[in-house]
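Given next, in structure tokens, is a single chain: the form predicted alone.
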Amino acid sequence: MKSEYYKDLKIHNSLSGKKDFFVPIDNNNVGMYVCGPTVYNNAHLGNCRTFISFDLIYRYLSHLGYKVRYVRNLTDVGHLENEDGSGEDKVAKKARLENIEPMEIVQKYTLDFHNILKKLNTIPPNIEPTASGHIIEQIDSIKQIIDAGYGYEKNGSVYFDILKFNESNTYGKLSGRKIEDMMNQSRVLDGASDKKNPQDFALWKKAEKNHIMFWNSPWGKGFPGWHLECTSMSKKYLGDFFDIHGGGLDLKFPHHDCEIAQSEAIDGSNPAKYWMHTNMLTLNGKKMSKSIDNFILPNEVFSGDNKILSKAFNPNVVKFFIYQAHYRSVLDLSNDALLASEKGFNKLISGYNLISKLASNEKKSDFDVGLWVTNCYSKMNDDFNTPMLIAEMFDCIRFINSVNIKSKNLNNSDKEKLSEVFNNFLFNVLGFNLEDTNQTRNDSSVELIKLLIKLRNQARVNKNFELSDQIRNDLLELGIKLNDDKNDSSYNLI
């Protein structure tokens, strides 16, 4: 049964460039594609937002109500170097270089992708194919688009014809590039290359004499190339027109405008109704990339062995921390930024606890709760925006914190609904997980803060009050805001 706020839901579309209601091609059923990693090399956490974000909408989706197949690949071969396709294949180099075979790369690095992911307490796609495991899909993929006058083999590799589509197409379509602007920036190739025009994309590419990954096919042995295995497999799960395709903003050009383009020239459409793309993570200010060493692994920040950040910081903070941007903003990772996210993130959690705690009557509550559970959903309908959803937590918890020490009214059915939404929303759309041990470092907090307020009230009766005003303002500077009466404090997150 859906809720009953799927309608409101919009979803900003790359293809449209706004943001578009949502409704499924089939009613209650929502497929949903997404560009999983290249298994080469381990995933930094720039990669890992995408995934995160990812899951956050398919965790909302089926909130809703809507039965979603997710399905996201694993690239591990036709990956090639450079953006134009050529170079050595990405799968190929790292064997090469660690001098093992392919497959053991892609296994090795398969399961440290899968490994980051749990730990960030992500749900599985529901289909999760590989490339080299669909080799005869892609091939006949080829020649569909052969067929149709838009691919063309030279020397045992098959090209893309871009001009030729763009006679009777647009190619371009996401990003917005114009194909006179690509032709005028390529380099001249004095026929160094067998393609036809510069920006033609390989289709499959011929094996060399060295290349241990290959195939046989119509046109020799080979491997086929990057973009169209995304192509090929989404058909095949999700059929010629499905729901959702995402992926990094990095994948718009040329990965996404070639998968519309080979789409388009087999079956005459565009794949997706909404493509959808996540901004990059930043590290201190710079692009996050392995190629100019500015990086940081997941494994690293969880630990805290790296030289960037001050200590290790648990899963569920560096969630939170992404959830603090929209997916399509730009988010910076800074050592600042994740002490500030792990304060947000227990103050959080602290509130949550505290709703079983409180005090309950048949009178009516000082809290509108019904108008915050629509201002809640309102937030997440548009366009999955985290940043507003916990904004609106943060305000009903300084209400749950107002009832704690101040004894105001909180009717029993708005308790019930106020423990049964942040329920919803932390654990089954945010996705957090509570299991892990720093909940438990948590409430060892809890403890430890009443400690230190029985000490200070101790100094307090020794009137020793340097010490007594060193603990409160100490508090304070960690978001602990003390409340004093005569005899003893409580307190409250800030």
Second form
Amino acid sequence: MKSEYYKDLKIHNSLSGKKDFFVPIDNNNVGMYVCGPTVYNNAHLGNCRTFISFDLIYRYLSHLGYKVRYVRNLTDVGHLENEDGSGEDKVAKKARLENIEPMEIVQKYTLDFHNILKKLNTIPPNIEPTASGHIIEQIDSIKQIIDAGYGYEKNGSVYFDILKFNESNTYGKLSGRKIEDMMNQSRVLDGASDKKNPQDFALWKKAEKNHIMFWNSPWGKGFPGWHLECTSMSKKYLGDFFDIHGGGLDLKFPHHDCEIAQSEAIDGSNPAKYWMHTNMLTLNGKKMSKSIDNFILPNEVFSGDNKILSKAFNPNVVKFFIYQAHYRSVLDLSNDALLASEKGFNKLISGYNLISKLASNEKKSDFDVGLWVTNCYSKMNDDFNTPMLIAEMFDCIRFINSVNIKSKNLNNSDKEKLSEVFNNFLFNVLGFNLEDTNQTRNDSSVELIKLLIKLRNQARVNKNFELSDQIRNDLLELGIKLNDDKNDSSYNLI
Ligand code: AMP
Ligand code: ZN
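For comparison with the form predicted alone, would you give the structure of this protein in the form predicted together with adenosine monophosphate?
First the chain shown before, then all remaining chains and molecules of the complex.
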């Protein structure tokens, strides 16, 4: 059953450049394709930001009651080293350097990728197709593009003819780049190139003598171009026109503009109704990236074994940090930001843990719980605005703390509602996982605070004010403020 809030969802669509109401093509069913990683090295935290963001989107759509088919590919062949589509295949190069089979490289880093995303408690996609497992489909797509008149073969490679395509279509719909500008900016092709134009991209590449990953094709031995796999595999599993296509902002051009051109060449249709792009995680103000040696690996964050951070941070804290920025904003990783996120996350969970322990009654609550719930959904419906959702949750936690110190009133049924909605947002939508060992400690923190208050009460009775002050001050440093009564204390989180 669909939630009452589904109708208000708006998604920022890179295609229209604005927030559009989300109306799926087929009622309750949603098809979502997200470009996955190239499995030739360990995924860094920047890659994880993108996949956590789409996990959130998948979770929220499912929470609203949609049946989502989530497809995320693994690129294991065809992604060449350089942005302009030149150089060696990334997987093949790594295999050559390590002197092992390309598929050993693929297996090693696929396992690592799955392992990391599991630690981050993301839900696996429904289908995870690989490029190497869909060579037949890609050859078919190339034939269709050639038949449509937009592909040409030269010396065993096949290229997409951008200028021909642009005569009756528009190349660059997502990025807004104009073909004339691109042509003015690019260098002239030397005689050695098989391309008619520098902007043309490879659909099929001839395997040179030493190339280790290749397949037979109508054009000889070779391998598919990177942009093609997503077109062939999204068509196979989601059809010619599906709801959401996503990826990081750096894929908008050329990858996604090329995908659109390929699909339009095959069947005249832009493959997706909504195109979504996540912004970059930066480190020291620069895009997190392996190629410029500016990155941190998730396991280095979880273990504390790195030169950037002062301590270890658990996966929930990393997710909280990521959610504190909107997915379309740049987010910079720093020790201070993670420390603040840790404090924020602990406060959120302590507040949630308090709910079940609160006294409630038949009187009207001093907080409009119904309005608060509506506000939480409206933040998520506003293009998945997690920082605003978290702000709403903190607003409610202030109320929870005031009920705890008995200065505010909570109605019985409101208490149940709070518990249910917190549960939904914390675990189903944001995907936090308190079974994580570090978090088990957080679960028991309420009991520990109570124990410290009991010991401090004893110290006060014994007139050991040095100890009682120390406990109060140390708790305050941890963000826990004690409010003294005559013989006892309550506390609130600040
Ligand atoms: P790749 O394996 O390089 O194709 O990247 C996999 C995904 O991670 C793509 O959707 C990229 O856009 C995304 N990505 C790469 N670097 C970052 C970053 N620094 N921040 C956020 N997403 C990124
Ligand atoms: Zn793709």
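Between two forms, the rigid core is the largest collection of C-alphas that superpose within 1.5 Å. Residue numbers count along the first chain shown, from 1. Not measured: the values here are computed from a predicted model.
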Following rigid core alignment, is the displacement of the residue 16 C-alpha between the two forms equal to or greater than 2 angstroms? no
Taking the rigid core as reference, does the Cα of residue 29 move 2 Å or more between the two forms? no
